[in-house]
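A single chain, nothing else alongside it, follows as structure tokens in the form predicted on its own.
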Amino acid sequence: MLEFKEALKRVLAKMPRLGVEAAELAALNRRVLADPLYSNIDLPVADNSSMDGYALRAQDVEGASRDNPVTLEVLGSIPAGELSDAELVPGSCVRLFTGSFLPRGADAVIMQEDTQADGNVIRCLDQVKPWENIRFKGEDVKNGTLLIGGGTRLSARHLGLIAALGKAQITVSRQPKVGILATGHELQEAGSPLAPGAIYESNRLILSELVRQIGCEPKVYPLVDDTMEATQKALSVAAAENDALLTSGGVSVGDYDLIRPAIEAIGGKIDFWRVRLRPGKPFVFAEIGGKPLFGLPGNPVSAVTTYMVLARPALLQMQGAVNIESEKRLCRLSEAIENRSDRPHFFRVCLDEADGLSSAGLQGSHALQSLSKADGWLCVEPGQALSAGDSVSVMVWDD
């Protein structure tokens, strides 16, 4: 049985790298940036007003107050998005709006609330400092600045910045197409009365959404019956149509566990089988025609856990992602947790508002309710006993 860390090391070493492609701005979320992104413009592109008001010379309103207002002539207005030839002279001002470019001669903006308009003049009821209420050209981003490093997983927080640069397309790593299969004669699709001895299949749905979250393109296949012919055919078709495969079920030692022999029968190569891990010991890593296959256990919790700790980082590396680890959060245990087994145990845990940590419930590999309640996983080493109050690092969901 392979140690968990060694298994992950071997998986990552075998991951092929995909090519790159141009993606439209609206399709960038969750994609991996192929090359470093540099700014091609200044942001802001010019000095502009940070609020509605009037551009003026600060020295013209020095000492102004409600008891001692200063009157200025309004030369005109500059709506946001328009240019103006206006140039301030002593005793004058120009009406501005949030984002309006600053006219020549101005060195401050007075808030509209601190003025009283009367025809073509305003009374300034407060003074302003030089450069007050002005956003300067390039103060946020200077032309040529490195903004996002290559290998970054793009998210919504990056998209506004990219859009502000005026870039319609960005070069990203190609999305891995991931075939998702589930094997088992007992499995049944949802939506019909449950047959005697059958169970509703749930792994393909959750796995497809998990791979979508990291920028992959899932393709879910029909349920595979427990026969050698059906298993070989399903694996052959999925391997031909995808960059990687996720299977659930059929990887243990029973008479109907056919994934391993089916892989070898169609010319695939098994790299390793069984990992010192709980839940998820009967995990298979193989290749079919150079395409990686992650053979996950059939029990739902085992399937999700082995996906998160072995398949997920590998699929991210395939895309060239720099950070392939799940998010970690430092928490404090609210109760004692002990691992009495000889394998690292990934306990499903819940977080409270104060980052206190407790068990999500039943820890069996079949227990979907505790999986649905869990905020993440706590890895407890073999024989390790943790006490209430201990500070621990938790792997959280990638929602």
Given for the second form:
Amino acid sequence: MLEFKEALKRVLAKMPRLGVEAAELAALNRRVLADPLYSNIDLPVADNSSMDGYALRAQDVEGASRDNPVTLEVLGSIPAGELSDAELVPGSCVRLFTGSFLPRGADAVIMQEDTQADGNVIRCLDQVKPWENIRFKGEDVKNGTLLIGGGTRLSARHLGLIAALGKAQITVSRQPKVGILATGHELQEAGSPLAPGAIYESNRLILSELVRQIGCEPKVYPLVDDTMEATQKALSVAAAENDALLTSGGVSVGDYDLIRPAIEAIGGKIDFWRVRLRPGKPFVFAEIGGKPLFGLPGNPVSAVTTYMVLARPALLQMQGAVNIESEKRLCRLSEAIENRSDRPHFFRVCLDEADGLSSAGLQGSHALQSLSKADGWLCVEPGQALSAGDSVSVMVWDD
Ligand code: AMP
Ligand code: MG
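Now show the form predicted together with adenosine monophosphate (AMP), given that the preceding structure was the form predicted on its own.
First the chain shown before, then all remaining chains and molecules of the complex.
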């Protein structure tokens, strides 16, 4: 049985790297940036006003106050989005709005609230410092600056910056197509009353959303019965149609656990079986025609935990992501947690607002309610007894 860290190393060493493609801006979220992104323009693109007000020469309103207003002639008005060839001369100003580009000769903007308009003149009721209320060309981003490193997983926070550069497409890694299969004679689709002996299938949905969150394109297959024929056929089809496969169930030692023999029967290779972790020991890593297969255990929590620990980093590496580890958060235990088993145990845990950590509830590998409540997982080593107050690092979900 492999230690899970060793298992992850073996998985990562075998992962093929996908190529790159151009993606439209609207399709960039969650994709992995292929190359470093440099700015091709300055932001702001020109000196502009941060206020609704008037462009002026600061020296013209030196000493201005409510008791001692300075009157300036308004030469014109520049709505945001318009250019003007107005040039300020002493004693003049130009009407501006937030974002309006600055006219020549101006070195400050007085906010509208500090002025009184009267026909084609204004009275300035305050002075302004040189360059006050002006946003300078390039002060946010200089042309040629490295903005986002290659291998970054793009998320909403990056998209405003990318959109502001005006590029129509960005080069990203190809999205792994991930085939998602569930095996089990007892499994039934939602939407009709349960047949005697059946249970509703739940792994494909959670797994397909988890892979979508890391930029993959899930393809969900019909339920696979526990026969060699059905299992072989389903695996062959899915391996041909995808870049990687996630299967659930059928990887243990029971008479109906057919994933391993079916992989071998269709010419695939098992790399390893069984990993020292809890829940999820019977995990299989294999390949069929060069496509990696993650054989997750059927128990819903085992499937998700092994996905998070072993498959998620691999699917990110396939996309060339620099950061393939789940986010970790430093927390303090609010209660004691002990691992009496001989395998590292990934406990489902909840975080409170003060980053205090407690068990999310029933820890059995079938217990979906505690999974739905958990903010993340705390890995406790075999024999380790953690006490309330201990500081620990927690692996959290993507969402
Ligand atoms: P297996 O790994 O096939 O032996 O399944 C272990 C346990 O997980 C059994 O109780 C199964 O009924 C259950 N199980 C397997 N696959 C699924 C699934 N896709 N959805 C919900 N439960 C499942
Ligand atoms: Mg089964």
